[in-house]
Amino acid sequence: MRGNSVILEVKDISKHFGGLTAVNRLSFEVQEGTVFGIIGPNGSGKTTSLNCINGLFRPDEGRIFFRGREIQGLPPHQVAKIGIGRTFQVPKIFKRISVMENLLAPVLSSPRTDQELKAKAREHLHSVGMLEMEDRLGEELSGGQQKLLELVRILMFDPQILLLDEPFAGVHPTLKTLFYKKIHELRKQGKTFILVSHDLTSVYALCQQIIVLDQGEKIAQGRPEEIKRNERVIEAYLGR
């Protein structure tokens, strides 16, 4: 697992709609090979910090750059190629089609044969315990079974940096620990996330970095232990 080197830099981003700031001058860096945590109350921006990372928004101010090369303003798609992978929320797959289906579809330009594709796919679906499934139509899944498939969708494409935009809500805890598992052994292999999630039990666990951010504004960094006694982070999500 390589580290100690910076693969993501964001600086001074902003974000607004219309006269709401969502996002207002963050920065951060994030190391290769660890779990970078953004956490923080409802509207605080997290999610808008990660559509800026991978292209669905275009920041208002500020650079980001993944290893040295600066990338803010570039569609989804170009983000994607160059290495940065990306789940959402409320999972973004194919409902209609099979699962087998939906994790070759992000590399349909591959020069790789159906045969080699279809047998990492399964290597991936094994790896989450969804290999009997590869038949199954989309929206036959359970919700948390869901955000497994598109985890391991974009593994098709050998993402460098994965962003996981509340990977745990809603999931089974059974399927929460194939996650911890999937997290832990693609860490090793020197993959590096983004984690938001408002679980901050598995933030904690999972996390060596984590910033906090509150309306738009990052009020606290640090490791784990010193986010959990720091005072600004208490109040911001308890009040005072």
Given for the second form:
Amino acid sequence: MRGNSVILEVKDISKHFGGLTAVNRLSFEVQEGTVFGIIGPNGSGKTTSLNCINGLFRPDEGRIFFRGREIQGLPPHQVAKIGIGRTFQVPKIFKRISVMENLLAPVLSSPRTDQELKAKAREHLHSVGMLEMEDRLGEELSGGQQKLLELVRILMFDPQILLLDEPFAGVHPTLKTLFYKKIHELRKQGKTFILVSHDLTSVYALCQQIIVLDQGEKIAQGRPEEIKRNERVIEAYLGR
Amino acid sequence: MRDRKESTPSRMAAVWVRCGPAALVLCAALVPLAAPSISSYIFYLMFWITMASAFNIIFGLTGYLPFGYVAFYGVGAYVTAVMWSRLGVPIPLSILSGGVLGVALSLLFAPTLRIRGIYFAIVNFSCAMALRILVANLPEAWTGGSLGISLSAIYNPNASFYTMMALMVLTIWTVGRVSGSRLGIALRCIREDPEAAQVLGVDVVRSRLKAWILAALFPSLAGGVEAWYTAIIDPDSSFNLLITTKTIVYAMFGGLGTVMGPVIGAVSLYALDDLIWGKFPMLNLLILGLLIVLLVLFLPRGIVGTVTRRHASLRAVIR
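Mind sharing the form predicted in complex with its partner chain? What's above is the form predicted on its own.
Next comes the full complex, and the chain you just saw is listed first.
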């Protein structure tokens, strides 16, 4: 694992949709090798923030740095190539192609041979207990299996940061445990995570640093124990 | 990126898939020796296989429905005829020029690939119709106006037959190569979800442009070869929307996104179409329309798509 250097820096980014401000002057830094949580009520700008980081949205204002390199405005495929992987709230599995082809999708421009890439894909499938499913179509997997496939799929291109959007939503407890295990294992290998979730128990258990968004603005930042006690956070969630 | 294994139940299918096309091509090669009606039937069968297979690259693999697909065929036919009749270019070079101009046209239309779904289909259809009007209104000295251009001086059914056969084989081979390649995976990802494909590092713009160019090349060449075979072209038949419709239906019936699907679709439906045309000439289009409705309702994945969905072991063999 690398030292605690800043791997991602978000500086004053804003994103508007017509008259709606989805994200307003948001800033935060993510330390390398940590799990960084983003929580907040529905519509608070969590997913929009991820979309700005991975290039699906171009922020209207502000800058984003990955290892010191300015990345806002880069197209998503270039953001992926520099080492930022992303999963979605509703898994974006390619349903009418096989599990193996799903896994090969992120490495199509790799100089490695097809056989090497397939061997790597099988290792990843084995790590989540899905090895026998490589020939199945994406649509033949259960919801939980689709989430797992999406996670191991981004691992194929060996990203340095993984942006996970609601990875625990609608997932069976057994599968959730597998997710925890995988995140711990990857963190030990030096991977950094940005975790967006409504599952506060998981966020508190996994994250070292958390920010809380409400109506596009950051209302709190700190360690899990600090966030749990924060009055503004409690108010935002419970509406008191 | 073909896989290594082939399960026991799929061996028969594998033999058919590998040997069947070669046997068919061999038989077809002898056709010009038979009666002209049989020769004409097989020529048009090969033409439709070429059209449906090439269309499969952009719609079946990539998910873009070009409803003005006939434009490439029309441009290929016209460029071939103009190059030969007005500039005296030998027919093989004229046909190749048609292919080049078809590709150039695809590059001109390429910005429309930014839109998807029904919007792309409508814009593409409009472009084709605009092109038809443009061709019909070009100076008669070049395009022959509404009467078109006659190529009777170079009428050669045998040579054009074998050229179409070569083009058909080349098209199917290309589709097979693309489908099994990394580009094929990229295209299928774009078809399924372009946003997810981008996030995974797939260069969506470049990949779909490659597919679009390939999908334009073959109908442009086919248009030229067909112009040579029939020895006459005019704006109405060269830009007839029915060509797009039949191409779509044949490809869908066999199975979009598969290599064999459009071939099977064209073989079976062209035979049916020919039969209906012979027996009920007035009802031909009505029956075609009904067929499209039934196809969408009961066989949305086509023959090959439905079979491979039900029998997973055949997926590695029938692609």
